[in-house]
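What follows is one chain in structure tokens, specifically the form predicted on its own.
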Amino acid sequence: MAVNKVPNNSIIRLELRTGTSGSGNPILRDKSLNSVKSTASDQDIYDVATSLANLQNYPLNSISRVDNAQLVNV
């Protein structure tokens, strides 16, 4: 049997630096904007994700889009 994949929505994540551990260790926490589209260019995603991160209060560490997909047999 085939297995199709059908793509879901996708997630911008944006990994933000909040601080400096005690140990000199970057603190990171992590934004998500949910319910992207699979369909949204790389690009599109990034230049988005950047405008997002001039609004936040910390800076930005790094940009992920995570994909999802369903997987059908048929």
Contents of the next structure:
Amino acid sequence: MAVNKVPNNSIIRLELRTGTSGSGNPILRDKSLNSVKSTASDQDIYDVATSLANLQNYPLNSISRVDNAQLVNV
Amino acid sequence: MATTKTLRMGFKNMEGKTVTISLDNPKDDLTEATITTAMDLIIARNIFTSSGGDLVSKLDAKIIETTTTDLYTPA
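Alt. form predicted in complex with its partner chain, vs. the form predicted on its own above:
After this comes the whole thing, all chains and molecules, with the earlier chain placed first.
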């Protein structure tokens, strides 16, 4: 008996700066893009994420890749 | 009265169904070339999937303006 890790779809999370708070700290908002293939390369995800962020008025703070996986006992 | 803008990019997947990717607050100076370049990159890198398979072609791109008028706001 061993546990197998089966990848599910990944998520791209763009952290965008939508403004500045009264005390001068940046206000951040997350934009998630679901249904990203778990087999996608980091480079491809980065390139697509930056090109999408480039279409928006909000400056891009960071790009995260969120990988999901299911554990199955076989 | 508040107006919000959303950029909606439509793609066709392998089954011919429509898949959309939406972004809030698009830049005001977006051109057709800028948007189609981004959409072509999405298709070329092929990182997105959907219930009907990979994204295979561009369908359309729209900017949708929504105007919200408050008729009643509790004090």
